[in-house]
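Form predicted alone, single chain, as structure tokens, below.
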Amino acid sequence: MKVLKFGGTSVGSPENMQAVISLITDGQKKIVVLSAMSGTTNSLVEISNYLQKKNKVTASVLIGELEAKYLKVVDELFKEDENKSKGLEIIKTSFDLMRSLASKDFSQVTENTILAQGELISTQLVALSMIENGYSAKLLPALDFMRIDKDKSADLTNIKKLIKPVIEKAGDADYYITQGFICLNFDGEIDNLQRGGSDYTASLVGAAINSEEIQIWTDIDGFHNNDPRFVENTKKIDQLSFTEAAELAYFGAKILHPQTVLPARVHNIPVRLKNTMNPSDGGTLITSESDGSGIKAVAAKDGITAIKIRSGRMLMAYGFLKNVFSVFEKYKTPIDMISTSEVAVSLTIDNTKYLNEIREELEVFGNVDVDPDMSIVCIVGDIISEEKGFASKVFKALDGIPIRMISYGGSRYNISVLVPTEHKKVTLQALSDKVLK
């Protein structure tokens, strides 16, 4: 059995819900993982961040706003007035609770349950689309079996056992639909695999069920070799590893969640990523085979602080980095790329949120410099199988541009250098010019 993820854009309206259909009614048994229409989580954001100030007011007009495009929704996408009355019972049901809890204290748990609602509606409404079509579809409530633990990362042992009931007790049917990004906590409590989830569900949900594809569908045809927002003329590419896609998407290929390929890997389950626009085209395939050598594709990853800390004590000395990682360890930030010297240790950050307390405590073993506003610019494929010379190729390609910070060794698989945001363009430019084939 297949897994099937869909996007916002997929399910962004009753056109494009019945597009999804079409395409996932095959006859072949699936498991479809959906996420909220599109522009609806960041709506249930907004909601939520004005019930944390206390603006219940505007809260409660955003809630009738986006409960007015859902009514909307309900009337173009069924035909039969029964099924109508349905959806709006689904509509009526997550927009009283939202109204519920507004007019509650602000927790944690109301905003994760607010973002909620989004995959919730979608959800229902798709699957009772189907019934009213004639196809055979059942939901499978992803609350009663994704998981995550006290750490906040997927419990896939408790997810691989609480499926298979969820599964049977659902019933047969031909097409399974739940929702991604949502799940429930260590504490039983509602909360999410953060923006992006969804993809990250599908491969969780394949390993659970050990599936013989995940597939996930976006707006384009696949991984490109190329930042196509920012750099003409991209080509996609027909075939990745497990480790080269989980490097472009973790220093920035948007179309892939970063998290995604893991449990795909561990279960060698192909993932082979589609255009919703363009089905017919074969996408991206990644597996545990890399289609050749050579460099495959070039990725940029912003939002990245740097920090350089010197000290003539790091000199000889053991256990000074012990010391500063175990800063990061204690306010939980994870480290993007390293550099180090005899006297000095430059590393990234993507989240700030701890950045002033970091810095106090750095402080303590020398002159600390932080530069905001950088970008992590990866290239990625089989570098070791490279012809020689790839290294000079790179820097002269990205002669005159600004570099703080290279990266090459670490992994075989990718290079990684640290620029300027203001440089991130030309430089991405430069490396498809002189770099990518």
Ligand code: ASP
Contents of the next structure:
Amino acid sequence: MKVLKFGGTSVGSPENMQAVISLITDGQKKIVVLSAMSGTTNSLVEISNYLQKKNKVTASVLIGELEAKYLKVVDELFKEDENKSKGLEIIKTSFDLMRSLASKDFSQVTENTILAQGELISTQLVALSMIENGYSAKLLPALDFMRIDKDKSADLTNIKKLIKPVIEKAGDADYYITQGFICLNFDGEIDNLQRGGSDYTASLVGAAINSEEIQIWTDIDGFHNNDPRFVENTKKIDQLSFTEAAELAYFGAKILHPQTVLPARVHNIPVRLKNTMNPSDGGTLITSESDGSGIKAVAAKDGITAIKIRSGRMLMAYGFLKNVFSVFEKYKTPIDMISTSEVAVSLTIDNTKYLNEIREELEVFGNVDVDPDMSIVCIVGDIISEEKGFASKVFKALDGIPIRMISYGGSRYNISVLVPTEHKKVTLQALSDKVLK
Ligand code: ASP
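For comparison with the form predicted alone, please write out the form predicted in complex with aspartic acid (ASP).
What follows is the entire complex, opening with the chain shown before.
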């Protein structure tokens, strides 16, 4: 059974929902993972932020506005009065719940419950509309099988165990619909897989049922060899290896949630990126094989902060890096890039929540410089298969661009450079003109 995921834009209006229904109803049994309608999760985050700040008045205005939007959706989506009433009941249940949460004390569970309503509504509406159109569709409640562990990582062992009985309980159907993004945590509370996490849901579901293919449907035709928002004439990539796709997803190519590749790679399940606007196109296929054709793509990730620690104590000493890293471990802050000399180490982070605390603790080891507003530009491909002189080709292309850090050799699939974000566009263009061609 294939697993197909459709994002917020794909279910962003009653017409788009109908288009998704036409796409999936080809007679082949499948599990369909849906996001919330586009814009909904952002609105829910806003509502929850106002509640956290005890601004119940603004929160209830926003709840009312969002509800009005959904009442219109229900009216347009369903033909029969009976289904319109069922649709209104779905909306009422979610918005009554939100209003009752708004009247109580705010907690993390309040926030997570509010954030979950987008996916809970979109899936119920689409499933009901499918039934109205005569299809055999059943809902698989994600909260009955999606689990994360104590460290908030996906608990695939449990997901595998739980999903089978959930499918059996739902009963036979051609199309199973489930919510992306939402899950229960270790304490049995409602939680989520972080923003954009529906891709990850699809991959976890695919791994859990040992799916033949996981398809991620968006509104572009797959991974491109450069960022189409900044560089003209980018080309779609037909095939990537799991590693190449993971590097690209992690380093900025917004089309795929970075964690999606992992469960698919472990279970060797092909992932295909497809375009709802152009369904007959093959999209980008991600498998265990690299087609060996050298450099595949360039991508950039913004919002990076570089931290440099300089210390005479590092010279010929051991244990220095361990001490530095333990500070990041303490604040659960992942490090992206790292580069060292005998007397200094530079590294980058994208989560600056604990930057002040980290900086303070690092100052014990030496002088600390912090540079915000940086971008990692990464060049992805099977670099070993490129002819000699590849690194010089990259650095010639970057002539005149102020590079703050370079990382090469960590993986044969990636060379990364750190540049101030204001120089990102010219960096992408230069690599496009001189390296990708
Ligand atoms: N609805 C969630 C978000 O907007 C999850 C997703 O769409 O993937 O982040």
